[in-house]
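Coming up is one lone chain in structure tokens, specifically the form predicted on its own.
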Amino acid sequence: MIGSQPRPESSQGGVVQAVIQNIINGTMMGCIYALITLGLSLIFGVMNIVNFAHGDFVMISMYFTFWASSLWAIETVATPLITFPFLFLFGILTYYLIIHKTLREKYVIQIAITVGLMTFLRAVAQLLWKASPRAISYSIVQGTFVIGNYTIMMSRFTSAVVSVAVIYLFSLFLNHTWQGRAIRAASDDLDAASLMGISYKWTYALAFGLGTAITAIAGGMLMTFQQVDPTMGLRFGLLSFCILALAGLGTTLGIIISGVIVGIAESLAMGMWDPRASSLVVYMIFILVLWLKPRGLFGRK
């Protein structure tokens, strides 16, 4: 009948609705992944090196927030006071053993040694915790409220707070502590750090085991609201490379717009074409970043 059929406005007005949604829940994912985003940045920017196992830490750190909300009943937005330190030191001791002797060494030997300590800890994952997905019963955070005709998932919300409050701190930090400076001063010039007293060493070990640490605050969000496996540090991984190479290097807020973008970018993709061409999307951006702005769109360097 004429009457049953849907009126042009109303369809037009579902769609419009439909991708205001995926873009509010892209934003939340966004400034997630900028926070994953932010450790394998300053690792890159300061050390020079390309950290293939960055996702695989942000696996690991998912893994350890399953241990301790489920063995230790520990809220899982509070895990990262567990996490956090106890990455810190998995971080320091990596760069001590492994990522410091490879310093001087060609940019081969430090992807093979990278892509290595990946593959490592994939099969440390499989063997604690098998090839099954693992997932948390139960959060404070978990359920949904709504504003106007959005639905808002409280989990998504609260782990986008906590990375874009992270990220700010970390930025003051950088810019108003005497390590953070020395750290901004090894990135810019290490020769003229050098010669003001900065020991590369520390400031290198403090580099890494603070771009790893992060991964525990970043695990410890995603866990509120999504399973975890030894495979996903890839995905991870991918995400965090293509962000910094749409922001650049040395900027913090065009970490957290690029961020943004790629989240955005990823979830129209899964609601509005296939869920299936997300990735493609996500690397179409990336690859057109590189062709037109190889430095990224914020890069300072």
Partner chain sequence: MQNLQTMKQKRSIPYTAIVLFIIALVLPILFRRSQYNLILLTTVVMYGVLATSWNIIGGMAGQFDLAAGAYLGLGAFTSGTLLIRWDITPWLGMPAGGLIAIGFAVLIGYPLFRFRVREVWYALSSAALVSVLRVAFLMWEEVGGPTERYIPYHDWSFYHLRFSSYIPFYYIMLILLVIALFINHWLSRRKLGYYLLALGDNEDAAEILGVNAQACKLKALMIYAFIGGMVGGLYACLYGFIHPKFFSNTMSLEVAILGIVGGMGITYGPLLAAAILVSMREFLRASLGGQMQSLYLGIYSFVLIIIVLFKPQGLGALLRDIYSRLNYIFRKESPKP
Second form
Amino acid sequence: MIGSQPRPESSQGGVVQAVIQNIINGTMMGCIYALITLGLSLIFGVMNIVNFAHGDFVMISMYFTFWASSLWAIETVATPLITFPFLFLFGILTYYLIIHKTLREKYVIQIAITVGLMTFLRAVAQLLWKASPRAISYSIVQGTFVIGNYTIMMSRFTSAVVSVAVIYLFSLFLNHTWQGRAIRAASDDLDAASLMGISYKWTYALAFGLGTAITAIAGGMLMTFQQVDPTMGLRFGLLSFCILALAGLGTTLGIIISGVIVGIAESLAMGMWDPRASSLVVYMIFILVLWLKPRGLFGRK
Amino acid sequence: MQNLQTMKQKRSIPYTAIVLFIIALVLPILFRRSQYNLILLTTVVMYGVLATSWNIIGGMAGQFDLAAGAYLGLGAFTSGTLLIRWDITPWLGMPAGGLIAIGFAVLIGYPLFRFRVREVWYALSSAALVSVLRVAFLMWEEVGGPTERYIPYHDWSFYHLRFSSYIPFYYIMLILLVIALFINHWLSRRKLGYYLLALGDNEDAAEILGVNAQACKLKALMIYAFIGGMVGGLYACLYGFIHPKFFSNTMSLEVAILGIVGGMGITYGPLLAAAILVSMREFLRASLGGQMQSLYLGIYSFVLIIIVLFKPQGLGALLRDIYSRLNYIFRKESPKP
Amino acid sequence: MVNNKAILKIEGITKRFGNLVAVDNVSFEIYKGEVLGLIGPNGAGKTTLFNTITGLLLADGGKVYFKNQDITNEKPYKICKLGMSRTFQVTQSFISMSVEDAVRVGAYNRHDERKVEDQVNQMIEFFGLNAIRKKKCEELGLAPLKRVEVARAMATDPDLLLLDEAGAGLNASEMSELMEMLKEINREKGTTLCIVEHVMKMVMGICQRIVVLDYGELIASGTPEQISSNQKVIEAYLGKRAVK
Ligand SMILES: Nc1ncnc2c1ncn2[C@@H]1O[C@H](COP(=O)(O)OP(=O)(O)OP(=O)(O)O)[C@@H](O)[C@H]1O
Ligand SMILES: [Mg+2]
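How about the form predicted together with its partner chain, since we already have the form predicted on its own?
Let us now look at the entire complex, which starts with that chain.
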């Protein structure tokens, strides 16, 4: 289970208050999920590369944050300054070393190779940081503040705000810079884009690098309030594919809304039903969406 | 695919198969002193069974299924629960587990294929299914729950399928392997097999030629689920307990990977991959042991990536290339009169 | 040969992609035993019409009757079982299968395990695929690939075969070979053919009747002579060329 949800006090406020408290928590968590999904949407939505290891990049980012914060005493919130460029390079390297060769293969081969990558990252994490969960000892964004009857954790609140801000900056980047437009052009029509003088190899590498680097920010934010262990990657991976399925491909706002929906569903299931039920609910939503709305709630493709 | 081989190669397959089968029969006698080696052998054969049956849905029908753990878990819980609660023999429990797995496969597969959930999304939803079942069984206290449920101990009982040695398990698993291989081989020269291969390659074109894709995929899924459920029933007895962690994503992923590394649609490929990779994994695990806990996983996945990167057609195809090359050299040097 | 009995009847078929009306209220009939040409400039909606008839796309309006049976939006495999098959403009091959296995997939449509081998051999023989029958479809060039597509479609024993640009990309001798083959199919097996083709020589050479689509609409139908002097058709083609 990810993070310990602050349990609402039961007695007086009653069910309504508990529900609202869970919705608040879920919304904040959902924003971070949306940020993770944004990275995947660059990789899968734009380049059509099936990356099963995406969640494991998040996991690795969280460990890097842990290192940066515990070895060099860097403030957790500031660690993305170091981990972002690092994961960017890591993503580019991964693209050139293994992903590029699979572009023209069947999707099956891409799944196989990224599952291999996933296992590899997990093994590396286990080797470097052992199997036991790790958490940072201190961050400036600690404590809680209270609005009315509701308690809000400072760390989650900050993370949500940062996530939304980063998502916004990214959509600006995609829409208004030359590189961003190149990425979108390459996704719309590879041949036309290469005719216009866009090197698709570099554009893809860039998109893959950015998609990976975004997980550095998400990982840094997640680390401010929860632990990391080597096996949590697959869960993030499935979760972000789930949100992507819900959002449909191609809309940033859709990703945020879907992320929040999933976050709230998870939080409500955890708080109101059974702590273990969160993933149950999320995957049920996922399977239902695939059955009923294969193009997502906000899809356009 | 056998159909690509020349008639000569076709005939030579049974001989090779018979030799390998005899070796498989003798192996446990060679290793009888070491329980560790015996369970290793059994594990290799088990992955062989799972990957071979995965070949039907994944390799032939082209549906990247990641739910092997779901069917295995269902089989284990069916057979285990029947044995623990009502003392019903696993010999009935195994097929019962297979049937429950089939029921579940239909429940899930029917809407998925009906609504044309394809490719990545099929893969992901089957992976999600494993997680859903794991959590559901963790929460379902009557049957599952967070603690292991142990199967009553018997020193040597065929009725309860409990033995103080792994040898009987090995042989039963071997029977399942032969069944799985036989089904694969039989399918590959039947209408359903050709239909599956066709729709795995190109669904639209297959349907235009009269292939009912939805029904064929469902049939493939049912066969695969049944074998998975049977293996699960045996798995419970082999380990002596049932636990929701049997619904394992890792194992499901590994089965699919073995299917791909072995060569999609090649009957003997997945078994070959299981024999090489699973024993390599276990060997690494044993020899690296304590201090380097996860190094084996790192090496293992590294080898996987290398194979998929440089031989996407799989080990089966590689072996076939080598075989025909050898054949060629051999014939050249000594032409038959 | 033409006995004016409709084998396929299309009534007001419409197919939209978003705002684009790719096929707009098209009606015509295909008579039993004839060779019908379906022509029109690029993007006229010919392939889309084929896809709608064969059930790969769902129609937004209209009806399709095959042998007096309503097959509108029926599943492709059911339509095939009724006796209709087709080839694709962009070849859709079974890349991992051998030529004879690809043909076998079609042959299973009407033949059980015992008789399927005969059907496969017959088709391989008829389409002259003997030399490459063991080859993987992946390894084939465009011309043999197109031939395999016709062979596997014919292996389903169709009464009506829809051919979508079977001649595109072939050189002159391959082209005339294909024409002979199609004529033979029509003559000997009595299969009704509907041919989409850009190469006028082929269309004029083997079609007994022609219908013309432009921007999704049916603009003319008649014998080759009537069509080649039809003002609307000439405009449709010239207009297209003038734009280029
Ligand atoms: N899947 C689709 N989604 C959106 N538009 C489509 C789709 N398929 C076809 N179209 C559009 O529908 C119109 C008709 O296309 P169609 O392929 O049927 O033409 P055609 O007559 O076969 O042309 P050609 O001679 O080039 O093969 C075109 O404008 C095409 O761009
Ligand atoms: Mg066309």
